[in-house]
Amino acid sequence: MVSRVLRGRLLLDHIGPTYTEVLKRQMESSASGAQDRLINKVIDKGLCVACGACVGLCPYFHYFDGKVLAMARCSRDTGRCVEICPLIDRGDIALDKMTSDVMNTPEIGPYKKIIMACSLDKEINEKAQYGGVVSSLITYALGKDIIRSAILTDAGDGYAPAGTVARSRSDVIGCAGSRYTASAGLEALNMAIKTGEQKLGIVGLPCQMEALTRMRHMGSDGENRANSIVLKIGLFCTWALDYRSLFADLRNRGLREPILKCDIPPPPAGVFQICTRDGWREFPLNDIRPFIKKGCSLCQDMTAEWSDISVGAIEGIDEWNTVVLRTDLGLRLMEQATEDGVVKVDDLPKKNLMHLAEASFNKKERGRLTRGEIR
């Protein structure tokens, strides 16, 4: 099999100016398909969120170093590439959200608790980003035979972050931390799904979850690939980084050695936090804003409606995450974990349940007001 690295490379090697000029000839010459309006109304806007949703599913579009390209031309009227984007208006796609035995409140959704939680293992509270809560719960699927393979993202390895299988312990620890870029992760599970893997997990941001939901409605092949994902974990998410923007800025100012993790602490700090091997630096978050993905300020879901059980930080809490459980499974998996003496848990406090309810309003109306402007 071809690596990541090598394959991007090849592809990188075909993407001249010429083969760019031909390309670009040939979709002008027929700009009516489904691969049409998703380059013209996403890609070329520069919206694409690079959740990877597109990629592995359509044979012409590819991922590398956080970003994905339209290597040929398809001619289709209708295609899945479009149907499965979350930054394309849903129309008359009706999202299945839970809505039996659930609270389901206007600012994050549908759910049965909230509570917050921190994980019990040593080895994985040193790679966790806060509480270790995901990857702990990954762990335990994993262990008991409840999922025999996760998507998660990689650490990228000197390159954008990517989608990645895992099928250990060794695997999740390896994953465990934060990005804050966008990592195209659904192309792995797309990839997962061709070879037939099932009983499969997958970590994601909100999009990525939105754009799971839309695949169930893509007609019998659909039904049958979201049928091979038993639990989704969803990511709190306010926005994600352009990749290669931020860490050409971030050479620039010096910073040369690996990146081990990321935080932005909660306000007033106005800080992006690195931690590298020589230690923690900080950055202006005003420095670190233009980097923001621009199809970021479509988004409408800080909280991973679409998921089984949604996971962030809670503010003024260290080591500590707040969990939405949203599903039956997702409500059994935490009870079986918590038994278990996997993960500890608590109650939210009211005034951490308030702030979220708020953080996540606010995103959904700028979200609408921006994609109103937008479209």
Given for the second form:
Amino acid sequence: MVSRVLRGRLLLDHIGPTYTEVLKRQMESSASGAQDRLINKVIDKGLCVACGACVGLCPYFHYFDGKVLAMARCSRDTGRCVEICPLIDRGDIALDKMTSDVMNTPEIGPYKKIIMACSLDKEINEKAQYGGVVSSLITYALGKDIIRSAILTDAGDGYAPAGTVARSRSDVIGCAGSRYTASAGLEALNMAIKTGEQKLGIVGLPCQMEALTRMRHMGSDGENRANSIVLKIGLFCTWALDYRSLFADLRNRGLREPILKCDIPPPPAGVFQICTRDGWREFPLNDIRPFIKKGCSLCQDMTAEWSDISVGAIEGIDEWNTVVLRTDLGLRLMEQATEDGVVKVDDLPKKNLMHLAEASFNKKERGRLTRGEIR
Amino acid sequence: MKGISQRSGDIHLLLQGNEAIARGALEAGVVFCAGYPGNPSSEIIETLAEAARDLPIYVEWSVNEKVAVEAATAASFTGCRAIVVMKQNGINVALDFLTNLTLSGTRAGLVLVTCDDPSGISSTNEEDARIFARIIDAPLLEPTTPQEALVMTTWAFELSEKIENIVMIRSVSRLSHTRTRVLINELPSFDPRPHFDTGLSFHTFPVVAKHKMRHEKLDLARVLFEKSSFNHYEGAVRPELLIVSSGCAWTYVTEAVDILELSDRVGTLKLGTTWPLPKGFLKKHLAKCDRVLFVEDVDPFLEDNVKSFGADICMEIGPKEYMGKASGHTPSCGEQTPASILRVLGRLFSVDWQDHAFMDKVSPIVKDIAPPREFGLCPGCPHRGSYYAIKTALAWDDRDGFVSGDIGCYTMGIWPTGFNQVKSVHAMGSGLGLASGYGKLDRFGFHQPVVTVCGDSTFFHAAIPALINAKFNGADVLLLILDNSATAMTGFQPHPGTGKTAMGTKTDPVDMEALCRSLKVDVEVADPYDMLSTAKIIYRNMQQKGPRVLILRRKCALVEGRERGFPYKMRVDQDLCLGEECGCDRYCLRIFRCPGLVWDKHAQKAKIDGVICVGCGICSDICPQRAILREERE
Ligand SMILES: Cc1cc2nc3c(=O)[nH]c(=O)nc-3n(C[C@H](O)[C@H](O)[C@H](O)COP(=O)(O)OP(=O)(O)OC[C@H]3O[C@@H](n4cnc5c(N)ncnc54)[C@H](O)[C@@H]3O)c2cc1C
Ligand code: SF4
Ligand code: SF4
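Starting from the form predicted on its own shown above, please give the structure in the form predicted together with its partner chain.
In what comes next, the whole complex appears, and the chain from above leads the way.
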């Protein structure tokens, strides 16, 4: 019989594992530390939504140019990173829902009042995403010394947007407008706490509000950290986008930075709009969907239920915001701001409230389903 | 004049093997000396450079080994004796020239010294350069002691002139760096009259005829080797075992034979002229007994050659039992030691030579007092900053990027001291050569970013062609030149960028930036001590296409320490330090790993080891608590 080799066949399929494979198998270690759990369950699975809660607690995580990255390996068994991450299931802590005298709907969560509002500050109106309620309330709270500084998300300076500490009206206005990419704003909170800042206000997405609630239950200093925050303004959110893959794609389509403004007009528009120095451009939402953060599909909170005040858009009324007042603090702040002529308020049309509840309910359902699939 | 360059002879000096080789060359009247630094060879050129202050000789550090041999050969062609020195890796670089040179032949004595590094103590390999003597048909001499190294070197020039070809001398680390009493001889008068005789020509044509001449020259050497006193036999007339050995390994053999009291039972054949073999001499001794053991450093060079010769003459001397690397009697790699030979002989003669009681007593104690140590960059080393910046940039980038490494102190990037960033290291300049290949794989879907590092000296030595290749073929490469302004790994020899020659003469330094720019390659400069900014620059460069050069410039910490000293006195504020707590987990010690930072067991906090820390201050930037404080030194 002519041998396989002489017939031109290599015998590689019979030689088994390579030299390096054998060595590697001998060295394989089992990773079991706290950070390992976070990396295995969240980061390596691509589920991180870049809320930034773990960034800045230690040197092992960085947020850089739109991405949260594990920089080196920590060896501790326990750690605050796994305790605070909103993507880690935590049946063990009862995340404290609100006080008694509230409405508590399964769709929108606990609240005292839902209204619509808009800013009366011209400069803010010009730069804000919709009604400018967020920027106005933060500016107002700074002015009244309710908060001393605010953790906001900037527009990004050469790199992706990121968290920042705002101390003045111009800082706040500089941050007005929505960046639809996940931007790890909570890193700035951790940095601010490190430098001893107190009486902080914070604006963030629902995942970020949830992380703040977990923070109270976290490690040795969670309570202290949570106490340094006095005001939490949450933004409505359906999903956030991944900065790096999105912009790699948009650049390929000829988009030139810097980005001046973005918008996702309510259905049925189905487009993602971006304004650069070249003017406005529209991209079909379906082209953008691939860049939605994978972890966002697990999220069941559209209206930022863990905040004092939640703010979103209103379908069809561009210059106004939907505002959910959830806590006494939220309610009072809104009343004062209205009295002082900073914002004006009105009743939210029934139809809009119903739409909101429906959209919020749908997100919860989707999240529940996907959670079952992914986990 | 005293020391190495003194003219008078008949006195003893305490000389290192490498110094003895240098003196041997001087005693032969060498006037042209060239080499490229590399452990364990560097001291030969350094010694000659020192002698050049007193003697009318010329010494240079060449840009690489090939150019070194070429430059030295020019001297030989014009009638001046010349020596060229390198480590084993260098022979590879010079080989292309050497294989042609031995066809063309030489004129005045030309000697090539290779210092091999068995066990690769400070090398990327433990190559045995003797094999090249066979490849290029050059006579090979192997000294055993500094004294013999001196005499052999002088004689090598005579031999080279007699056969009109280059002669190789092979030293090894132990010999090069051993210091013994050496008897020196008088120096000749140095009166070179270089002239290229245009009646002669040096080339390889006609090739076959020149090849034949090359063999005839070897035969001529062989005749001289038969009577050479570098070869000798010691031991019984009819020994039970004949040990054939060369170089340092022979000294271990004699030691082992003494310790085991086997001098009546074994014979030792020391060969100093190992290529071509002195066949008549060998035959006489091979006939003495039926069992032959080979002991030599690294490859079975003698072993294979003698066995092959033994086969040729087996009808005359009869069958033999040959023992050595092939039979497994001696280790097939690594350096020989007296112990390795004691082990073989002990087994062959059933002698238990170990003092077990003593071993049992000592080994547990030694285990305690000798903690395990890893290779480490010096405190204050700019490469630590460079690798930290690289590691940070690669992690930020998160596309599974890696570093293609090169030869120098920064090779340690393969270990934790360089954060295990370097994933391949081969020859001088190969990091960039590889990178120019990775940089063309994008068409097949390869998108991992590759950063390549290369020292300043390595850049001049062999990286320039690779950079031109990247430019020529439009490869996406990011070259980081780790410019510490010294050939630090081998002992601070000057190089083309330092503005000083081997003899201390000032020269116009070669401007790396201008060189790169002349290729229209983008060049930036950053400070490796400013790790975060440097990381950002690296990150930015990683997002770009085409060949790019980033020079990370900071003086070698040892040079800086000698010249100006460092600015800071460092201190850890232990109230701020988190130690093992969440938020740190000994980041400075576990991850950053500068040896200046140590663990205070009592306080369970980090502290500065004031003896080791040089005060560069860069660790202050990586502490999450800012607990490592820089205080200005008065
Ligand atoms: C990722 C994302 C998704 C959203 N999805 C919806 C949605 O589906 N439906 C809806 O009704 N509203 C959504 N919003 C909220 C909406 O875009 C407005 O932010 C909100 O209505 C407040 O409007 P405003 O005019 O008061 O904001 P402004 O006064 O302009 O203030 C906006 C504030 O948002 C902060 N911010 C900007 N980008 C981010 C970011 N990436 N992460 C965290 N904070 C940021 C800034 O710090 C600024 O303070 C989303 C917002 C974001 C950032
Ligand atoms: S000195 Fe800084 S980095 Fe080192 S252990 Fe203390 S807190 Fe951690
Ligand atoms: S200052 Fe820090 S990094 Fe520099 S030598 Fe001292 S301990 Fe090492």
